[in-house]
Every structure is written in structure tokens, then in C-alpha cells.
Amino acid sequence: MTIYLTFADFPPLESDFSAEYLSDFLGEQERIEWDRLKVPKRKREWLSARVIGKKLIHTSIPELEQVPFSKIQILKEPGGAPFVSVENGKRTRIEISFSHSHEHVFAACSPDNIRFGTDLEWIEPRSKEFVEDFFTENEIRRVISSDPDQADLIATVIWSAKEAVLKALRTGLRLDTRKIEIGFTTEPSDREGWLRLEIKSPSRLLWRREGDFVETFCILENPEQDLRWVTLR
């Protein structure tokens, strides 16, 4: 079984989100959610994530390659986790997770029912109050004791990893972030490729740096799945 991942810029969207564009791209239930959004920035983020998510599905799942985008819907569970529906509004076995930041999206999907979560964060300073509110004592010490030029990266990785785990658990921030403790099995660096993080479970938790972003990825079950990167056209 394979999990497909991609990192992409926000796509160019039709000006003013034209009715024709939305009709071709969104399904009926997605249109309901779209119509609830009022802030233009939020609308662009929401739509961009779905454009990239559906393109990833088209690229990685051959039997859906010719299915119109409007027939593939990315909907939300009551708790907010996304799921994929094809034509009938019912949940399929396809799993998807995505995260966006600064007009970029990090997304993953699989044709098989595998629980995973993604997160994308911009590397930036995190305040002392933020770290103390959301990090464990060990994580706080890790940030404080780090070299000053690495502190922002380390704090961002820890926060992003927590977000990825919470998405994989399907809880989001309803679960206290201090219930999850992140440890580094490899030191932060600028080299390419996944670096492992540590959590107290059989899960697989990985991170890598992409320019000024941190990408994190957590698989809760069957953690040694094959990961395959996809470049979207």
C-alpha cells in the first residue's frame, strides 16, 4: 500500500471564483460549505486546498483519473477531519489530509484506509507564552537549550508534529497538545529527505524542511507504508 504526497503553490484561480469554474470543480455538498465562507482569504485557502487535493487524487488513483472533479468531493466529518466521497456523498476508502500556509499546500492521499495526518508550518518565532501553553516541560527545555539560530526551527517542528499527530488521531486541537510529547531522533538540518521524530506509540512521525516551511507527516497504523512524492501538473 502506498501513500502519495505533494507540496504545491496555491493554483491560479478564476477571478472572483466564477460560477462556471465552481460548477465544474465543486460538488453539491462542497458548494454548501463554500457558500458559508465569507472572507475572501479563507475562500481562497479552502478552494486551493481542494484543487490540489483533487489533483493529487486524480494523479495517484488511476480509477478516478477520468472522473470529473465535481464528482469527487472532499467533505468533513463532524470533528472536522476531511474524507473523500465519489458521486454519492458517502465516504470511500480513500484517505486524504492536507494543510496550507503562506499560499502553499502540503497534501497526502491513499487509496487504502490508512490513518495519517499532515501539517505545514511557516518557520517563524514562537512566543514564550505560546511555547509554555502548548509544549510539555521536556519540549520547552529542548527549545530553550537550542542554539539561537535553531530555536525557531525546533519550535516550529514540535508544533507542526503535534498538529500532524492530532490530525491522524482525528481530534484536532480538542485534545490537549501537552498529551503528545515530541522528541528528536535526528538533529534539525537543511538536508533533504525525511527526518524521524519520536512519540510514545508505534506511529511513524516524520518531518522535513522545504525552504521556509516545515512539513510533518504522521501515520498511526501500519507505519511502514511506502511514501511516494508526486509533482502535480
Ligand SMILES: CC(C)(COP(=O)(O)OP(=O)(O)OC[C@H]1O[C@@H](n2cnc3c(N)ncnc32)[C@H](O)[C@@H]1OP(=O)(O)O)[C@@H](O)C(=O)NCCC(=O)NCCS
The other form holds:
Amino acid sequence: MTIYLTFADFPPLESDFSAEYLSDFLGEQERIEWDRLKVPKRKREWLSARVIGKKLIHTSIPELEQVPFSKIQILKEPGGAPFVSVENGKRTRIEISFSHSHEHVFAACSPDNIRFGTDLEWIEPRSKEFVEDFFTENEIRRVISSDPDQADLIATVIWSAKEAVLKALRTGLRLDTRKIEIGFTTEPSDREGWLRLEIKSPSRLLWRREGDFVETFCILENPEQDLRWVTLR
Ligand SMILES: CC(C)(COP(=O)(O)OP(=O)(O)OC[C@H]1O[C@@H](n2cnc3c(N)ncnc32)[C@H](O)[C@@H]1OP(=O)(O)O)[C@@H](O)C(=O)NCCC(=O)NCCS
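Please supply the coordinates for the form predicted together with this ligand, as a counterpart to the form predicted alone shown previously.
What follows is the entire complex, opening with the chain shown before.
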């Protein structure tokens, strides 16, 4: 089984979001969620993630290639985790996870029921207070003992990896971030560009740098799935 991944800029979007424009992209239940969004930045990231998510579904699931975007809906569980419905609002076996940051989206999708989570973070300084509040003792030591020019990267990787795990678990930040401990290894992954992180449990936790971003990816069950990068048109 394969999990398809993509990293993409926000697509060009019409600024007035007319009803006609939105009907090309969104289904009925998505429109209800859209109508609740008030902040323009949030609207843009929400819509961009759906457009990129649906393009990824078209590219990676051949039987859906001809299905219009408005019939493929990316809806939410009560806890916030996304799921995909086609035509009728019911959950399909398709899994999707995405993360948006600084006008970019990192997304993953699979035709099969596999639990995974993605996260995208801009590499930037994290305050001492932030690290002490959210990281474990070992993680704090790892950040403090790193070369000063690596500290921002290492703190960002640890934070991003926690978010990817929390998304794979579908809890999000409701779970204490210190319950998950991220360890660095020197072991490269067998997949191009990915590096492995250590975590207790049979998960596969990977990270890679993409320009000024860190991407992290966690698969909880059946961790040896095939990963394939997709470039969207
Ligand atoms: C999931 C969460 C860790 C994402 O963090 P973030 O860095 O702000 O945002 P990202 O861009 O990386 O990811 C956002 C996407 O995560 C996904 N997501 C949200 N909750 C999720 C959950 N419980 N499980 C898996 N994925 C989730 C959604 O697809 C969301 O995209 P959308 O908002 O456009 O629908 C965080 O928002 C969270 O925990 N949310 C749920 C709990 C909550 O609302 N807590 C309030 C603060 S304690």
C-alpha cells in the first residue's frame, strides 16, 4: 500500500470567494464549515489546503480522477481530524492529513485506512518558556546542548514531530505533548531525503528539511508503507 505526499505553495485563489467560485471546489457540508470562518488568512489557508488535498486525491486515486472537487469533501471528526467523503458525506477508506504554514501545504493521502499524520513548520527560534512547557527533560537537554546554529532547527523538528504524532493519533493538542518523546538518531531513512526519529511504539517517524521549513511524517500502524512524492500541476 502506498501513501502519497506533496508539498505545494498555496494555489492562486480568487479574492472575493464568490458563491459560484466556491461551488467549483466545495461540497455542501464543506460550505457550512467555510461559512463559519471569518478571518481572511484562515479562509485562505483552509481553502488552499482543501484544493491541494483534492488535487492530491485526484492524482493518487485513479478512480476519483474524474470526480469533480465539489463531490469529494474533506470533512472533520468532532476532534478536528480530517476525513474524506465522496458523494454522500459518509466516511470513505481514504485517509488524508495536512498542515499549512507560511503559504505552503504539506499533505499526505492514501486510498487505504492507514493512520498517519503530517506537520509543516517554519524554522524559527522557540523561546525557553515554550521549550520548557512542551518538551520532555531529554528533549530540553537535546536543544540546550546543540550547537547554537542548530538549536532552532532541532527545536522545530521536535515540535513538528510531536504535532505529526498527535495528528496520527487524531487527538491533536488535547494530549499532553510531553507524553511523546522524540529522539534523534543518526540513522537515515531508507527513503530519499527522509531522516528517522526515535519514538516508543511501532511507529515510523520521519523528518526532512525543505528550504526554511521542516516536514515531519508519522505512520502509526503498518509502518513500512511505501511513500511516494507527487508534484501537483
Ligand atoms: C491539530 C493541531 C495540532 C494542528 O496544529 P496547527 O499547527 O495549528 O495547524 P496545522 O496547519 O499543522 O494543521 C492543521 C490541520 O490539522 C488537522 N487536524 C486538526 N485537528 C486534528 C486532529 N485532532 N487530528 C488530526 N488532524 C487534525 C486539520 O486537517 C487541520 O487543517 P484545517 O484546520 O485546515 O482543517 C492543533 O490545531 C490541534 O490540536 N487542534 C485540535 C485541538 C484544539 O483545537 N485545541 C485547541 C488548543 S489546545
